[in-house]
Structures are given as structure tokens and as C-alpha cells.
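Consider the single chain below, provided in C-alpha cells and representing the form predicted on its own.
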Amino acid sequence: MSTENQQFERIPTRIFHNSSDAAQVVAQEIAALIRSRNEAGKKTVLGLATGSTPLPVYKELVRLHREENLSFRDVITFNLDEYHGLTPEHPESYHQFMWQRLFSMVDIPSDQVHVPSGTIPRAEVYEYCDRYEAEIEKAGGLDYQILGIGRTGHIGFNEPGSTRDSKTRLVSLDSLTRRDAARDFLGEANVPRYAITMGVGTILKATQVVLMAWGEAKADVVQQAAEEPPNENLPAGLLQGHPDVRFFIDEPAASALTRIKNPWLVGAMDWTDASIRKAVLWLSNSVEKPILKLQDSDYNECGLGELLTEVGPAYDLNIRVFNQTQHTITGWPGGKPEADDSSRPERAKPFPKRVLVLSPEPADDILCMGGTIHRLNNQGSDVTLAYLTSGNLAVPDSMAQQILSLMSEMEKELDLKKSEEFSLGQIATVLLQELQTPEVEAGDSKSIRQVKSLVRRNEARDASHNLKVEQNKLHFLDLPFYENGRYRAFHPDEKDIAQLVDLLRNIKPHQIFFTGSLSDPGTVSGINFQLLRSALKLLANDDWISNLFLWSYRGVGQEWPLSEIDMAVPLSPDELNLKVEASFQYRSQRRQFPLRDSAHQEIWQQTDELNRNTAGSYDAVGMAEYEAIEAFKQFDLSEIIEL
């Protein structure tokens, strides 16, 4: 049943602390269903999804099979979708995905597994899809359907424009969906343009439907699907009205729901410093007035009369929040020596500070806080940039081909002497041939990945040189989980944690800048954040830890809401231009990042706009006008470990 604070939600929504907690509940529901139907002598028919979202559910189901004797012998499965044109052996096929993550690890008979075929000839697809629908009906219909939700609101490959009564069919993939998959396929050009998917109507026939979402990247689309009237431009929202549909989401994915984002609109509040600041800044934005110009009538007309009654009047509230917001702004992100730091985000001492910037992949650091890195370095801080992974999976084949072709041609054109059995040019020619005639089922070889690692490493060196960071202050960790895996198939372990522990103990930083706390735990950023948490737990009793400040940047293409910013670093026009110039060095990443809004912006254009918009947000609430701002949220050590 809905409660008062869920009054805006058209799909019942359960919020969990993290994805693991949510996945355990989903897996337990599936297990209970299987056992109850087994006792009744009936088979269980499951509708299954792929992608990073259901992975923790599959992991828990495998555990239940191995440790609690959950049998899948009487389970029939139907997968949502498959890329058209991919063989079952292709590493990115959903057939391969499901057998690697679930089917091969449980006792399900292979003839009870159904994954749409990507190799059906185009002329036969229509009849094949009809047969797939008939197979579902023959099995008795779907008892329990699990779904992820894409950034366009798609479920399966039901893209915007899909109708409520759509059936299994061939679809053309949305451009944003293909860009989001570009890294999986080593470049957007390699992403299939078509897929076979169950329809929205097919999904609506399931007895139970569970939508899952992890990470803040899904927050906006979750809010739209759960709270806004259904429309065909947001396929997930078409599930509203199903007799047993539910959202299972983690806290970051819930952040845009009204009860989380604007809780004063759904019920009584227990006002705290954080919620007061959040409410007043929201009010300032809503009525388009600077904080100090807000009046009692503004509070009353926008549902904040309770705040006036309990904490007001408006004048006092305005002064309070204005000062809080103003005190987040600092030109000294490493602390200003010999200054009164009572109202500054960073302490004055010690100075200079040892600063460690952790970047999940090369480019994240520059794009998110390049201006702050330059400022820290210029003001005397000892800045170290640590690239946790090589980022080689995000280098398109075309970039590697260009470099190898150049190496091979240089040897011929310059008539370089061959002093060894195999020259560099000969090696380049062999690797170039491998790239041009790839074994797609195997993915990149170790040698090709090394070439791509060098591409990212040299881009990072060039970018940091633009910001005047010494080359000996760059650390390339190349964590094993990444080097031995691929997107959606990473397996971090103690070796990764040990490398991070060694780095932290070697530097003993006074400040760590990091990201990933709100990311899907299956992404590179999310995994690296979990590794940082694990490392900090192991280091919690080290002497230097007590003097550590933890600062989080939000992530590429994102920024903290004004109410959550604890340190805002203004950038001058020259500093912003310097950051953009540094971003230019990441040539391999042109159009490789999945952009949130515009399909036509490059990553440096988007970060430039983002930093200007952040400055505009401060200006709008009555702060000084700046060219651009980079923003950070502070975390306590105990808070990080708890997360």
C-alpha cells in the first residue's frame, strides 16, 4: 500500500540502501516462487533481462542454488531481447551473457532456456517473433518478469515510441542507446543497429513485474516512469496500472523522487540544517529570486509554511542559508595558509598539503576538476594524479589502427635500420592486420589492449602537462580487475585493493578527491569507489588517516546539486580555457562518453557548459558572479565506510 510520502508515485517503489540489499529481496522472491510452484507440481516461467542491473540478482540466485539447494530443473526462462546480427558466441551477445552469468551455474535444462536468436535472417524475423510469443503462451505465460530501465526509459529494447500493445519484434535502436553501448563494442560503429525484443504488451501479460535501477544516472528516468503520466515516449511508464508492478531501486536511483528530492511536499518534516538549506535553495530556484529577497509569502505559496512556523521568519532563514552557501565558495581548495579558516571549507593547516586525485579512467580527473587541479598545483600543494584503470576498453579500434599504421609507414618511409629480429614497424604491421581482421568473439588481444593503454596513458600525460603537473606525479595503477575483464564482466578482488592500499600508504594524503559514490556498482566508477572504501577500511587505524579530508567530484557530465555542495572552486576565463585545452588531449574519447543531453556536444564542450551552469546557479541565488565553478561534496571517513 502507498503511504503519504509515496503519494506522487504511480508505480509502487521500494528504496534500498544499496543494490545488493535490493537484489537479495528480488532473488528471495524468485526463490520462494520457484519452491511454491515446485510443491504444486508446476513449472516456473521467468522473464529475464541482461545488462549490469540484474547481475546482483543472478549472483544471489547462483548462491541460493549452491548453498541453499534452490533447483532450476522446473524453471523455464524467456529473455527479453538480443542484438540482431550477433552470433551466440559473440562476447556481447545476450546469449553469451546469460550462460556466463546464470545458466551455466545452475541446474536448468538447456531446452528450457529461451533467448531470442540474433542470427535469424531478416526475412524470417517476423515469423520467428510470432513463434517466440507462442512459446511464452505455451509455457503458461510469464510468472515473474525482471527489468532494468535505460536512460531513455526503455525496457528491453522497447525504445521511445513503443506502444502499450507492442509484441516481440525487430526494432531499430535509439542513437542514445547505441552510444551507451559503444564502450561494450569498442566503438559506436560496432554497435548493432537492430535488436529483437519482447514488446511492452508482452511484458504487461506477466503476473508480476519488477523494475530495477541502480545509481544516480537512472534517477531522472526513474522519477519520470514512477511519477509522471504514462506516455509512449517513456516506455517504462507504460507499466503503470499493471496489477503487480514494482520498482526496486537503490538510494542514488531514488534521489529524484519527490519524497526524496522535495520531502516537504509530501508530508511533515523533521527539519535539519541540511533539509532547511535544501528547501530554501529549492524555493529560491522555484520563484526565481535570490535568497535574500525571499518573503514569507513565497514560503507559504510554495508549501513551506511549516518551515516558517517552526524555524522562521523568512528574514532569519534567508540570512542563515545565504551564509551557508557563500561559505562554500573558496579560491583555495587546498586551504589558505595563515588564514582564518573558521568559515572556509578546507583547513589552513597543514600547508602545503599532499593531495591525491583518483581518476577511475584517464580523463575523468581533467573533465571533472581540471581547474581545481591546476589551482591546487599553482598554490603549492603536492598534487598526485592516480589513474586507477588504463581505460583501454574505451579506445576505439580506429584510433589504434591510425597509430599502428603510422608506426608501420614510418619505418618504410624513413628506411629505419632493423637491429633486432623483429622491428617496431613489423610488430605494428602484425597488430594492424589483427585489428583489421578481428576475431570478434574473442575481443581485443592482450597486445592490442596494451597499445590502447598506451594511447590513454600518453593522452593523460599531455593533459596533465597542460595543467603544469609534473610527470613524476602521475601514477598508472592499471588495476587487474579492469585489465582482466571487460565492461559488465569485471571481477575485482584483493589484488586490486592491495594496490590501492599501497598507493595510499605511500602518499599519506591530506586530501583525496574521488568519485563513484552514486554510480551503478557495476560500472568502472562504482567498482573503483567500492575498492576505495575497502582500502580505507583496512587503513582506518593508520595515524595519517585522522588528518584526511575526503572530497567527491560528481562524475563526467554531472554536478552536485547546490544544496549538497560543500566546496565550490571558481574558475577564471583563463583557467576554464586551460581546462578545456587539457581536455582536448583526450582525442580517443571524442564522442566516446555517453552524453546526458546533447548528442552533438563533445565531452569538453559539455564540461565547459556544466561549469558555467554551476556558476550561474550560484549567481541566481544571489552569490557573486563567476565565469565557471567546479564543485565538491565532503564525506567523513565513517560515512564512506558506511556507504
Contents of the next structure:
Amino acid sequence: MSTENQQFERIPTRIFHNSSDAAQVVAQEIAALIRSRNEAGKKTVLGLATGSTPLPVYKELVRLHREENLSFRDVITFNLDEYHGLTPEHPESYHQFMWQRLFSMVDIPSDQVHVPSGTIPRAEVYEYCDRYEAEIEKAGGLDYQILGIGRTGHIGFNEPGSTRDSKTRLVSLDSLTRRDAARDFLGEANVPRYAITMGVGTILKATQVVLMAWGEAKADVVQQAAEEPPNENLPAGLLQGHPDVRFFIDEPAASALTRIKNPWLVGAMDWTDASIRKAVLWLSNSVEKPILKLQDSDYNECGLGELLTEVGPAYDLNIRVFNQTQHTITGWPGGKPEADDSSRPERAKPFPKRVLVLSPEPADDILCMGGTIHRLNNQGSDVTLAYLTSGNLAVPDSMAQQILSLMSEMEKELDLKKSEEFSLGQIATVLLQELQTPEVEAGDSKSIRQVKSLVRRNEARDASHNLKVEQNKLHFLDLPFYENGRYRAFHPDEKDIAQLVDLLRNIKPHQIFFTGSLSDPGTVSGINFQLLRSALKLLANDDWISNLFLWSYRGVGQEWPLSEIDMAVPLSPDELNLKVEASFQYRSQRRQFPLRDSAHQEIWQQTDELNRNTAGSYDAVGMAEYEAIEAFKQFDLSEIIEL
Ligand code: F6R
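What would the structure be for the form predicted in complex with fructose -6-phosphate (F6R), rather than the form predicted on its own?
So here's everything in the complex, that chain up top.
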């Protein structure tokens, strides 16, 4: 039953603290359904999805099978989709995905498993899809369909434009969807252009539909699907009206829903400092007036009359939020020594501070906080940059090839001495051959991954050199979960945590800058955040921890909204240039395609624009006008541990 604060939601939506809590509930529902149908002597027909989203559900189902006797002997499954053109053996095929993550780990008979085939010749696809539909019907229809959602709003591979009654068919993939899959396929060029997918109509015929979404990247599209009138430009919105559809989402994915974003629009509020700040900044933005010019009438006309009555008048509210916002701005991110720090984001003492910047992969640090790193370092803080993973999975073959060719040619051209058993040049030649005849199925060999790690390491060295950080202040952790995994198949464990614990204990920082708290926990930055959380839990009783301030940067291409910023570090035009120059060093992270639209901006263009926009937002609410700003949100240790 929906409540007052869900009045904007057209689909029943449950918000969970995190994805594992939500996944537990979904897995329990599936288990209960299987058991009750078994008792009634019926089979259970499940509609399954791939991607990162359902992973925690599959993990829990496997646990229930192993530890609580949940049997899949009478379960029939139909997967939503498969890339067209991939063999079942291809590591990125959805066949592989399903067998590795679920089917091979439970007792489901293989003839009860259905994943659309990616190898049906084009001419036979139409008939094949008809048969897929018929098989679902023959099995009795889908009892329970689970879904993820793409950033285009797709469900299955039903991209915008798919109709409500569409059936299983061959579709071409949206360019945003292909870009999102680029990492899995080690480059956008390798992502298939077509897929076979169940239609929206096929999905709507399921008895129960549960759509899950994790992480802030899904927040906007979840809000549109749940709150906006249904239309074919957003296929997930077409689920509205299904008699038994529910959204199960985590807090970051819920952040754009009206009840979270503008809670004063859905009912009475218990006004707190944070919600007052949020409401006033929202108002200033909506009516396009600086904070100090907001009037009673603005509050009343925009649904904030209650705030005015309880905490007003406008003048007092304005001053209060103006000051709070003003106090977030500091040119001294490590604290200003000898200064009154009562209204500064950072303490004056101790000074200088030991600062640890944690970067999920090389480049995150510079792109998100290059200007701040430069300032901290310049102002005397002892800054260490730690790269948690090597980032080698995101280096294109072409880059590795260039370097190996150079090595192999150098040997010939410079006539290097060949006294060693294998010269560098010979090794390079062998690796080059490997790159030229890739075994897509197996992925890169260890040696190629090492070459790619070195590419990123050197980029990180060059970029931090631009910012004048000494080279012995760089730590490359190369966490094992990443080195031994691939996208969507990372298995972090105690070894990763132990490495992080060692680093933290060695440095005993006064400030940690980190990211990933809002990311899907299956992504590299999400995993790194979870590892930091676990490490801090283990260290919670160390002495130095009580002097620790935790600052979070939002992530590449994103910034905190004004109302959540606790520290805003202005950058001068020269500093912004320096940061952009440092970002140039990350050549392996360049887009490999011609610029077609703004989404294809180079990373340094994105970061330049973002930092200028943040300064613009401060200016718009009536603060001083800066060239650019990098922003941070502060977390309490206990808050992090509980996230
Ligand atoms: C997968 C599928 C897709 C995904 C969606 C979200 O079978 O049909 O619709 O659910 O692209 O992907 P993830 O979960 O990787 O964010």
C-alpha cells in the first residue's frame, strides 16, 4: 500500500539501505515461490536478467541452495536477452554469465534453462524469436520476472522507442548502452551492435515483475520510470499499470525520487539543519534568485510556506543558509594554520597534516581533485596518493601495442646487447604476437595485463609530477581482486582488506579523501569503497583514528549538489589549467572515437566543465564568483561503517 510520501510514485517502490538487503528480500521471495509451487506440484517459471544488478540475488540463491536445501529441479528459466553474434563460449555472452553465476552452482537441469541464442543466422531470427515466445507460453508463462534498468531506461534490451506490446525480437543497441558495455568488452568497438531480447509485451505478461537498481548512476532513470507518465521513450516506465510490479532500489538509486529530493513537496517535514539548507538552496535555484534576495512570497509560492511559518521569516532563513554555504568555501583544504577555524571546514591543527588520497584507479584522483591535491601539497601537507587497483582492464590494446612495438624496434634499431637469455625486445615481440592474435575468450594474459598496468602507472607518475607530488609519495596497491578478476567478476576478500589496513596503519592519516559511497557496489569504485569501509571497521579502535577526517569526492564526471557540499575548494584559472594539463597525461583513458556529441567529451574537457559549473552554482546563489571549484562531502567514521 502506498503512503503519503509515495504519492508521486506510479510504481510501488521500496528503498533499501543497500543492495544486499534488497537482494536478500528478492531471493527470499523467489525461494518462497519455488517452495510453494513445489508443494502444489507445479513448476516455477523464472524470467532472469544479467548485468551487475542481479548478481547479489544469484549469490543469495546459490547460498539458499547450498545451505537451506532450495532445489531448482522444478524450475524453468528464460533469460531476457543475449548479444547477437556472440557464441555461448564468449566470456561476455549472457550464456557464460548465467552458467558461471547461477546455473552451474544449483541443481537446475540444463534442458530447463533458456537463454536466447546469439548465433542464430540473421534470416532465421524472426522465427526463432517466435519459438522463444511460444516456449514461454508452453511452460505456463513467467511467474516471476526480475529486471535491471539501463541508463537509457531500457529493460531487457528494449531501448527507447520499444512499444508496449513488443515481443521477443532482434534489436539494435543504443549508443549509450554500447558505451556502458565498452569496459566489459575492452573497448566500444568490440561491443556487439545487435541483441535478441524479450519484448516489453513479453515482460508485461509475467505474473510478478521486480525491477532492481543500485547506485546513483540509475537515480534519474528510476525517478522517470517511477514518477513520470509512461511513454515509449522510457521503456521501464511502460511497467506502470502492470498489476504486480515493484521497484526494489538502494538509497543512492532513490536519490532523485521526489520524496527524497524534495521531501517538502510530499508532506509535513521535521525540519533539520540539513533539510533547511537543502530546501533554501533548491528554492534559490528554482526561482533563479541569490539566497539573500529570496522573499516570503518565493517561499510560499514554491511549497515552502510551512518552513516559513516554522523557522522563518525569509530574512532569517536566508542569512542562516547563506552563512552555512559561505563557510563551506576554503582555499586551505588541509586547514589554515594559525587561523580561527571555528567556521572553517577543516581544523587548523595539527599542521601540516598527513593526507591520504585513495583513488580506485589511476586518474580518479587527478580528475576529481587535482587542484586540491596541488593546494594541499603546496601548503605543506604530507600528501600520499594511493592507487587501489592497477586499472589495466581499461587500457586499450592499441596503447599496449604501441609500447611493445617501440621496445621491439628499439632493440633492432639501437642494436642492443643480447647477452640475457631473453632480451626485452624478444619478450616484446612475443607479446606483440599475442596482441595481434587475441584469444578473446580467455581475455588478456597476465603479461599483457602487466604491460597495461605499467602504462597506467606511468601516466599516474607523469600526472602527479605535473602537480609537484614527489614520486615516493605514490603507492600502487594493485589489489588482488582486480588483478585476478574482470568486470562483473571481481571477488574481493580479506587479502584486499589486509593491504588497505596496512597502508592506513603505515600512514596514520589525518585526512582521507575517498570516493565510491554512491556507486553500484559491483563496480570498481563501489568495491573499493566497501573495502575501505571494512578496513576502517577493523581499525576503529586504533588511537590515530580519532583524529581522522573523512572527505569524499563524488567521482569522475560528477559533483555533489550544493546542499551536500561541506568543503568547496576554489581553483584559480592557473590552477585549473595545471589540473587539465595533468589530466592530459592519462592518454590511455582518451576516448578512442571522434567526438560526436557532448557525451563523447574527452575526460579533461568533462572535468574542466564540471569544476567551472560548480563555481557557477556558487555564484548563482550569491557567493563570490570563482573560476572553478572542487567539492567534498564530509562523513563521520560511524556513518561510513554503517553505510
Ligand atoms: C540484462 C539486461 C539489461 C540490464 C541493464 C542494467 O539482461 O537485460 O537490461 O539489466 O542494462 O545493467 P546493469 O545491471 O549491469 O547495470
